[in-house]
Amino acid sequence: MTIFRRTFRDRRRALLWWTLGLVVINVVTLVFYPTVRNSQSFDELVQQMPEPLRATFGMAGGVSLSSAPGYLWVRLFSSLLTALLVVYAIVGGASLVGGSEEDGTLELILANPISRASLAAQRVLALAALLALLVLGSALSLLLLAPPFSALDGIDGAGLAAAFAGLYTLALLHAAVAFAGGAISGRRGPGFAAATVLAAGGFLAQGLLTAADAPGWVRNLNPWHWYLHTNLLAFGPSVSAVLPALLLAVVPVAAGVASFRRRDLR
């Protein structure tokens, strides 16, 4: 597991800064919660927003946005926190193989007695571990900082765990797509592009398809719908919010490894 340890070690400083950034976001979000808690006027303002916008940010479902489950879901889990973790996953995934090959450092590593499949697999596992630590750091900071603001009132522990688990698997899926694009092409760009299309397109489609009352099977084609269609903080865990994205992530990883094994380096 030498490659795993090296990949982890090379990115530990960036992980620290990302973790601190997420903690700051949690703090800012919690500080503003008392200003909207149990505010009927805030809920009335939200109801005046266009339906596609409310659906995009998970404001549907009859959950008050001035309650802790509604506020945290909209301010963190369906917006800022999700966006930042997906960005981290895309940047990290695209650079695992495509970035190293584009920089000219991959040939030096492969000059050692290690197979391409092992190198790619260890780097993917390292990124998955780093992403898990980043999510865990955000979760722990929220648990520690929320009580003084009563920001966890009415939130079930299992639902909170499921929200972070679903967030992790959604980000992991984007990391897998970015990795596959870089491993197949030998460049960062295609990995960035493929995963960004999935992220931006999926997020927008979630709101538009929900607002348009599209058939369930159409909405279920979108990984963002799996995570955002139910407020997990209010209604508790959902297998569909966690497991499908985790299973689907295996497909681009396998495709990327298989292509990387067969093709010539750029």
The other form holds:
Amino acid sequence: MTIFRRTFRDRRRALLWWTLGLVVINVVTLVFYPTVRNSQSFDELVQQMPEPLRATFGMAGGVSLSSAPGYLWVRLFSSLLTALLVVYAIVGGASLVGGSEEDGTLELILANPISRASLAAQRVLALAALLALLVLGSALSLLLLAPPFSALDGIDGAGLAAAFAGLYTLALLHAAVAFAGGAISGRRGPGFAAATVLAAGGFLAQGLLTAADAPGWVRNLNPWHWYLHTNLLAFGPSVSAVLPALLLAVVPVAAGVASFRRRDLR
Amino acid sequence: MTAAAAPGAPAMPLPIEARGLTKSFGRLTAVDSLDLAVHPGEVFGFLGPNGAGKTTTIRLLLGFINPSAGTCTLFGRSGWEPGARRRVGYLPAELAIDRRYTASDVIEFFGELRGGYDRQFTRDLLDRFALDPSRPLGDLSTGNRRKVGIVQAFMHRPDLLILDEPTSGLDPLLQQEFHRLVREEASRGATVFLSSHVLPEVEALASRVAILRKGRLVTVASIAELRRRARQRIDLFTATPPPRGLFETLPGVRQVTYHDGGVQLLVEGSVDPVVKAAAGLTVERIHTPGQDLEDLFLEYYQEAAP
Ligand SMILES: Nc1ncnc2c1ncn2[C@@H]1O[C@H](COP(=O)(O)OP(=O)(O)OP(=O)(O)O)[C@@H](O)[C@H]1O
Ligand SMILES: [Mg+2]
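The form predicted together with the partner chain, contrasted with the form predicted on its own above:
What follows is the whole complex; the chain from before opens it.
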């Protein structure tokens, strides 16, 4: 597990900064909660919308925007927090093989007695662990900082765990796609591109298809839908928000490793 | 030309063996039907001008790229197998290591990947090359970064050292130190594959040399053999002008030029006939200008491959 440990060590300083960034986002979001909680007008506006449109705001199933689960789900879990985690996952995933090959640093490491498959797998695992720590850091900071703002009212541990688990698997899937793009091409660019298409396309499609009330099976083709379609904070653990993304992530990882094993280095 | 092993399968797998090794990049054939056999314990020079395919050959050996045709092995196993690389130390032409790593990081990291290394020897290497192991590579000078490359290649006392233009960027003193290191490791029994485009280095270290040109092997020969093949220039200063026709017909004499003080001869192979013939003259001074082997190399570099 030398490569795992080394990858982890190389990235732990950056992880600290990212964690700090996520804590700041949590704080800013929490600070504004009291103003929303006390104003009912915005909530009434949302309640007047047709159900599909409300669903795009994560307001389906009668969750109020001024409640803690409604507010946090919209302001954190279906916006900036998710976006940043996905960015972290994509940047990290594309660099695992593609980035280090592009920099030229991969070759000398592979002059050592280690197989390419093992190197790639250890790096993927290291990123998965780093991402887990980042999510954990965000969760802990929310848990510690929210009570003074009454921002956890109506959210139980299961709901919180479900939301962060969904977030984690969604980001992990993007990391896997970015890794595959990099591992297959030997460059960062294709990794960024592939995963960004999934992120931007998936997010936009989720909103549009939900608003258009598209058939369920069409919406269910989209990993962003798996995560966003119910307010996990309010309704708690959902297998479909975690398991499919986790299983699907195996596919790009396997494809990336298989291609990287045998191809020419750049 | 080939440098295949002696007839009959060798009892021990060779440190490096290539048969018909070919690598094409699109329409460019960077390495073309290469046959190589590097024997245990020898220092093997791999010479060729820029772009001849030296680095490409090394990348094929280490399994970084796939051959388009042919095979190559390290100790009888493909470079793709991690196990084959366990006994190898590789010094790349350009050291690309994460700039944040210190030399200590590199030693620890690679040492772990190789399942251990010779700690005392590595400490001595750091001393020898006056390398501060605690500074990040990004802060080091070109030469110092080169030293990190040397230390990581030698630190686990590998059976085979693959060195790609090892002394580029090193000052003459360090080059000397490096040459000493290579000789020590060779005398310990390590095999050294030394790629270079400078002759003096290879001449100083190698026992055998392969010359590569445009991906093709031009020749494989011992340095002694190359010296025999090299033409020598001999300037004879005589008391009286030498008689015309004395040297022209001698075996090996390629060129005769008369000048004020005597005669200049260009001789291929043994100079014995020339010396015997000159014995009848009153020779006041003998001068052998130029680097003979250098001339030969330039010829190999330039001429079309035979
Ligand atoms: N990955 C690659 N893609 C395309 N062409 C390549 C690649 N690698 C090497 N080449 C080409 O193959 C030829 C041989 O290159 P190589 O680096 O092996 O030469 P070299 O003998 O090491 O030269 P130098 O002494 O300058 O280091 C060159 O023409 C080079 O441009
Ligand atoms: Mg080269």
